[in-house]
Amino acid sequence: MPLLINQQLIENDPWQLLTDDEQALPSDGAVILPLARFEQARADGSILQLAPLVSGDDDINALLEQADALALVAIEIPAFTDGRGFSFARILRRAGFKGQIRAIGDVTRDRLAFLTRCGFDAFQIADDRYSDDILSALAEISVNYQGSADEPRPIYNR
């Protein structure tokens, strides 16, 4: 799956996504885990570099307390009609989270600019949805009136 980070196509991602609870944790490296398994691995004292994968059903407040210690938060976008991931990214950025926020799941070209405005800076895109012109989607909206995570000032203050 192609991965865009900070508007660059990344070939070698150091993060390994483990969504199956039966998959054993690797002995080293960086791992993205569903939130419950992430919390358990941290409680067990795992020496791996860990990142949570949150979905709309998860309580993001627990993450806000430990956000300073995280390098990455992956947010699942399960369907086009589910906007909770957008809200989670916005909440994280408003709370001061400076790390990477990665969109995983139903990530489509037509929503990349909106995801960026909410605070996402990385996108894992399915092979069948990726095209060479996908980066141009980030520049298609040239004027934004409201403030957002990528530009907090509304247009009348710029």
Second form
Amino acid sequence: MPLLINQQLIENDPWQLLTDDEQALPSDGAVILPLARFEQARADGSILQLAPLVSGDDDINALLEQADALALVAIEIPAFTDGRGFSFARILRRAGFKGQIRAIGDVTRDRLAFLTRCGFDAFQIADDRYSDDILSALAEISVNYQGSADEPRPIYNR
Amino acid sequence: MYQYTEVDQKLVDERVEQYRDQTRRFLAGELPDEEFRALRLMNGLYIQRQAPMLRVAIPYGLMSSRQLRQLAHIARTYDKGYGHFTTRTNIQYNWPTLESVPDILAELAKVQMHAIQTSGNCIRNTTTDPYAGVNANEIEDPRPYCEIIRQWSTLHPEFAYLPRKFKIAVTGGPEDRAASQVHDIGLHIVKNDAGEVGFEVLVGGGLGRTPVIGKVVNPFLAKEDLLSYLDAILRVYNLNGRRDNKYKARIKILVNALGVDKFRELVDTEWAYTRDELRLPAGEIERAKGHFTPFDYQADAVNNDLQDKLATDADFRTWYEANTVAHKVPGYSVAVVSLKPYLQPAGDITDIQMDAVAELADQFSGGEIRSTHDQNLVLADVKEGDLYALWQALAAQNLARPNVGKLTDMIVCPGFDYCSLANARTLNIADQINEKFEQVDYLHDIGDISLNMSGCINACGHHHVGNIGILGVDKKGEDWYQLTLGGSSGADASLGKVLGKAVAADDVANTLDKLLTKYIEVREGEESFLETVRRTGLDPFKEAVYAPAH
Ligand code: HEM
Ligand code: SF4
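Output the structure of the form predicted in complex with its partner chain; the preceding block shows the form predicted on its own.
Now the complete complex, all chains and molecules, led by this one.
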């Protein structure tokens, strides 16, 4: 599955996504785990590098206190119509989170610009929905009335 | 009125090209139906029973004559020569082809118009009082704030995939001609005890399956905090609104589930984060206000022959009494152009009529036209001395039926003839009512009354808030109509109560006749229909309609 990070196609991503709770944790490396399992693994003192996968029903605020210690937060977009992820990213960035925010799930071209503006910088895209010109979506609209991740001020305060 | 800056123009131009490419990819099979659906809706395009339907935004119901001429041109070139004004002051075209929509959007962009967010689960066109800026009871003109909200909400990256659509209405004073209390957010310009002007904020109003009157979430919001507070409400809704059931997804359901106090707490917590960042500088408010300066009114407009004309022409007088409204400046008048002619669908207007109204706006009303929640048009700044000529010109276009605010000034949704969700027809019932009441001699005696009709429970015709509401229902394949009494969308907003069992299609006008006859019988003094129903309750009316004939 193609992975875009900071608008670059990345071949060797160290992160392994484990969504199946039955599947055993690897002995080393970097793993993305659903929030509940992520918290459990941390509490267990796992030596793995861990990142949470947040889904719509999770409380993003619970993550904010430990955000400094995280390199990556993955946000699940269960359906492209589910807009909660946009607010999650925005809340994370607002809290000063500097790590990677990765969109996973129903992630397709016509949402990339808004996702980016809300603070996502990594996108995992299904093979059949990926094309080499996909990033042209980011250039379609150059005018932003609102603030965004890279320019928090709305147009009238710039 | 507001004039686009280069930045505003660039946005709509780029948006057209973006949508052109989306349409191309859809037609080439590169974009799944479901994704294209969301994108086309956010550009105003529905697919309906007959054909696609394109809804064009008329921000807060204000357009220039040039824009109206362009709307006429679009009706002529891409549609069957007419358009339809909606209760949210937009215009809809019922017959464009899907392939032509990018070109239509390009035509709109040429005159600073667009169809952005006129549908879809996003923040829709903000609506307001059609008499904004010209009515004496106003505290402040609401339109600069509407424009500020328009810009903030346009292509908002965070709020494009909300649980459900989101509608905001703003009023400038104590009167409410925008149905603000049945909007997701209603903003009322108010003055606090210290004499400062700000907003009372209502949240969670709406119609549809679960009609609710909005609740006060903030009694006084400073102007500079307008956007940060809206932003906080939207974020709370985006994160907590239900997404499992589209009938329970509007913010009204969330507010009811949490209770308004808990909801307020969530908003306040969120608001603390963005209050500084989104604070509106005084200069920005002034910039917006600078686009809505009063016309250059002429003091000598008071010297005119209006009284003579009224005394000598009874037809003109009838029109004047029904279709004009007092203007705050002496010598001027607000004229309503009735889009409810005899036996025509409510809100429909032909390209020729649009051109004519544009011409009259240039001639008599500073080149501006407003569209109203009641699906009429308004020329807001007409000299009294010009009213007679205006009336004659409107009458020549079948736009001067003297029925504004009267029984036949109905709000009617398209119903089964055009809408795939309908349970029953509505246009035939509207005709039936027109036929019945065109002749009755007591019509002028009924006075102001609102009659709203919807063809199904989605309530596009706002039947819950009509003084009389009519809802089409399907009973074993037949159209029946349920009546409600006592609704209002004004400052005293209320939901109508069900009269009793539904009536058959051919019995609707007769039933209204019984209701109105009863009203005239039991009213006290100058009481309006609504006041009478509120005083007597439904019983006398139930008896009039359902009691077996003696
Ligand atoms: C012809 C096709 C139409 C369809 C399929 C349609 C569909 C719908 C649906 C499903 C809703 C309910 C949404 C909800 O409550 O979440 C709705 C609401 C609404 N519609 Fe329509 N509609 C149509 C035409 C119109 C027209 C012509 C008007 C204007 C006259 C209109 C004005 C409205 C308004 C104002 C609401 C909001 C009611 C509320 O606050 O809940 N619709 N429509
Ligand atoms: S109320 Fe029902 S029938 Fe009427 S337009 Fe809306 S969805 Fe269609």
